[in-house]
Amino acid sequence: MTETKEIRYQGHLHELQKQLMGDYYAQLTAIATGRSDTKNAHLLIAGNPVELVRAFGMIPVFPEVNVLQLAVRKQSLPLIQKAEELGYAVDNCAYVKADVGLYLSGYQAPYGTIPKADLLLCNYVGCNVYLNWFEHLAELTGAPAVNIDIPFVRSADGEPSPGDVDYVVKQLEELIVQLENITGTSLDMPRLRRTVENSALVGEMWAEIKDLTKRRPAPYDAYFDSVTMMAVLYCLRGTDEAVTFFEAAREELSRRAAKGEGPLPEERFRVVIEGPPPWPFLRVFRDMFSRWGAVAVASTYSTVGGIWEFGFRHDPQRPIESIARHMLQYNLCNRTFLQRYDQMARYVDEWSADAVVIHSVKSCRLFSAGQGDMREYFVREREVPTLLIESDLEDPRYFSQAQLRNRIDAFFEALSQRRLTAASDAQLAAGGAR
């Protein structure tokens, strides 16, 4: 174990994100407070078709976005603690709690004022809370609801069937004319095709950044340093900003790589970490790892906007067709637990990890479920050194910084002893065959 310096979130690439955030929650801002008249929707993370609403010149809000950053600064307790006054259960989804307990607020943060919905845009994608969510706030807001419904993947290979493909292009025309309906104007197909090139521009380079942590050191944390481009990916894709970021995200990164130099003065350990991060402690959670000179190569949390490290691209020329491939195939969220095995069997293998740490989170069951077998699969079936841990990714109740130090304290004193063991033996059969 080595002491490191505290890990500091500076640099170009951070100021870059503030500054574009910043802009974002500004236009947000100005539509809650009757400065603006832009039309909004909100949507989840999940497997949505932002390039349409973008392509309306309307702005999408990210309920998800939103609670995390009240988490990240310690205010989501007492929102979480208001909803559950209404009768919410504690162990209900904490983002839906604390996105209710801030609306109930007064959509009021820290970072900017939350409009009112314009459209509640529901993407379901595998979580029934979803549903639940938007409903609730349809009922508290009496803002309209548009619920699309996306098919699991039921095939073993994870391509949807013509007919998935077909089923959710024409709810996606359908919510063309909703969104023709609340906007007042028909859709600007060559303004959609831009939006989509702009996707697609985003995801290549978000794939070659993704691919630069195969190197030794890896250049930046696949988990801990991956939310700075996740806000912008999420928020701004299908913009200008988004692509502009992401050229300015890989120049960065690349010189990094090239230089030999990572986020840690030591690069000890490689792990895959799957899950979200507990957002009310990230920092020491991040620590906790440093300290035995862990770096995430790669990470499941950072694909639940998308996957675009193996292959996919929006098709400018296919708009819609390719906004509903994204949502039913290249969605993290709406795929079989198997088919996670494979991602994260594919992180260990081709990024070179040495094992795999499981962040379990207790108010999300969708996300949760099976992570004990997951565990399993991986030291059993693909002998991979594996740790399971839990707490949550809103409610700071669940995080207790003492237990989770100490097991994952034991989880790198017992690689580093597998380390010397191996190394050992390597040297004793050496021996042996001069």
Contents of the next structure:
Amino acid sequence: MTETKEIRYQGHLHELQKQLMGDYYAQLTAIATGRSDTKNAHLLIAGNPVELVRAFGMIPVFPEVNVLQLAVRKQSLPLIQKAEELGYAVDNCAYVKADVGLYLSGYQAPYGTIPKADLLLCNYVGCNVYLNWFEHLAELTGAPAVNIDIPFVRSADGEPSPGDVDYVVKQLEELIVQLENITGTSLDMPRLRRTVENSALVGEMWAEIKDLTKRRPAPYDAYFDSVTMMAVLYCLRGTDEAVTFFEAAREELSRRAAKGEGPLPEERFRVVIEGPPPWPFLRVFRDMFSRWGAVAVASTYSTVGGIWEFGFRHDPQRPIESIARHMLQYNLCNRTFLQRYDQMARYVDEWSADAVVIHSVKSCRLFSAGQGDMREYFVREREVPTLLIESDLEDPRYFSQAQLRNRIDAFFEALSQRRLTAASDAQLAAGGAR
Amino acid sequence: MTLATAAPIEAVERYRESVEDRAFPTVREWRARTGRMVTGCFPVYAPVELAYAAGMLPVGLFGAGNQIEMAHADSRFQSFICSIVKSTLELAFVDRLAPFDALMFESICDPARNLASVMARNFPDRHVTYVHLPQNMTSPATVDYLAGEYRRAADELGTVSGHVVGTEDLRSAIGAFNGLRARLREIYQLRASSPEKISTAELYTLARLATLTDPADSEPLIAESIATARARESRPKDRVRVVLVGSFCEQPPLELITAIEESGCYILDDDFLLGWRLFKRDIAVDGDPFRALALAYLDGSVHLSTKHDLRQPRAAALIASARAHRADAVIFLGAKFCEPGLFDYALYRKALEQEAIPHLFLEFEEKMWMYDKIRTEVETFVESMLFT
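Can you swap the form predicted alone for the form predicted in complex with its partner chain?
And the full complex, kicking off with our chain again.
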């Protein structure tokens, strides 16, 4: 095991991301404080139609990103408690509670001020809490709201029916009319195509970046370092800035891969991580893996907003239909639990992972409900060592550091032992053969 | 029962035990008698007519109540997941779902959706149909989508049963369930207008029976029961009149319902088994029946915690119900870990406080078997109401 005190996880990319996100929140603050009359729509991360919002010159606001930023800064708990005082239960999603608390605090966050929504654009892609969340925001803020209903994947092969695609396209066309009314402008189709093309370019580069972790060592951690890129991928998708950022990311990470550099001094274990991270304790949590030389080579969390690594790209020639396809089919949340098993199994095989780590978070039942069965599947049917641990993505009260560390240590201890035993067996077998 | 001295309702007496029996005696009897197949319908709302039109009996699958120990499902679903998800899976593990040839799940919440996957993986021989109920209630495109979704689900069920669902099959099924739902509306109206004539525990037994039997059998039983209850000469008691919400999916034990009534309440409206009586009026049986069923869900159904209709906030609907029933108070009886219900409570509480309607929050689990705590809470609440 390696001590991790000296490891510096954040580098050039992180600085670049910080700058872009700082600019993004400065734009939101300018709107919230009346210094800009740009219209905004609040959206959810998973499978959203942000390209349409951007094509109207509107700025998207992502409550999930806002509240995770609070958690990272360890400022979520008082806001969660503020919501609980109003009657929200301890068992309600803490993202929602933190957002309600943030609204009740005047939308004043340490990284900027959040503008009240001109449109609450709920993209319902599997997560039922999304519906509750925006319904509550509509009640609290009085902002207009719309639910874009995305039929959940029901076919075994994951393909939506032509009727499903048509249904989503029609709703997006209705949304265009709403956005025209809000902005007072008509849809600029060339601008939409450019926005969608930017998304396609970013999707292509993100897929190439994801492919890099198939190498040994992986040039970056596909769970902990991915979140740096995900911030830009989600908040700025469709913009020129996102394209520029991903060009830089691809170049830097490709260079690291070519030089055989990884995020840790030594890559001992390659893992697939399932589930969102515990944002209030991200560094502490990462250290628990780093000390064992464990690097994530793939993660499901990095596909919440979209799955590009298996070939999907937005299509500027058919912009609205490709946005609909993205919402229906190419994001983790709108796919079945069993399709997630398949996705993870593919990661294990194609990214050559040694183990699966399932981080079960209480707040997000879309992710977590049934992960015991997922563990059964990987352990019994796929014979992949699998660790299931629990905490939360937003609420620090559910993070038990000592308990998590014990579980993680025991798991990697066992994996180390297993590796030693396998090596010794192989040696014996080789000796016997001679 | 709270009406021990009144003339008994025969169907209630006969089925009181069997409605909560997870050996499903009424379902087994129906299978043996008809030789036909059965579809288990997970709450909250399932388009039961589709299964019926495919020649199958749609049966409400409301978990295991307090009748079985959890031995397998706890390892699949975490401690913070509601009981009904786990206990329904447990029923499959201990082979209590043997009478069911297919299961129908709907997009009501995240754990229920994942349960459909886990069930399908662990029990591949039992067909799972997953129905995506829409959440955009205002788009003109939604009705076509939902009619198509119902056609797809009907095709799946028809493949299982070997009976292709035709237009007339579905019209006939809608007619049968229209009849049943009309009786359920009638018995709810009777209780709302004369709660001294029929207790909620009695009403619940009959409504639960309707989820377990062929509507052709249960509809006349409920009609008879209504007649018996109407004929009772019971006198109103000095009780607090309440509307009860929060129990739309996982169901409280019958003893708990009795305990709430015996603690001094007349329950005038509730959301028990709500999916089985979702519609405000009969569904049209002329024209395209798939479209009629879809329109009924979109425009003809009552408010429901898992249906997000931005046209009418659910809190406003609750206030309207409380006013219409001249209720003194609202009791929120929510299932532990039920996220849709718990979210609603936050909005309900705000609206109830704004309207100055007294309310009480109670939490239950289907597997509970001690009711003293809830009884004390309700009694204290009732006393505070009566003596204020």
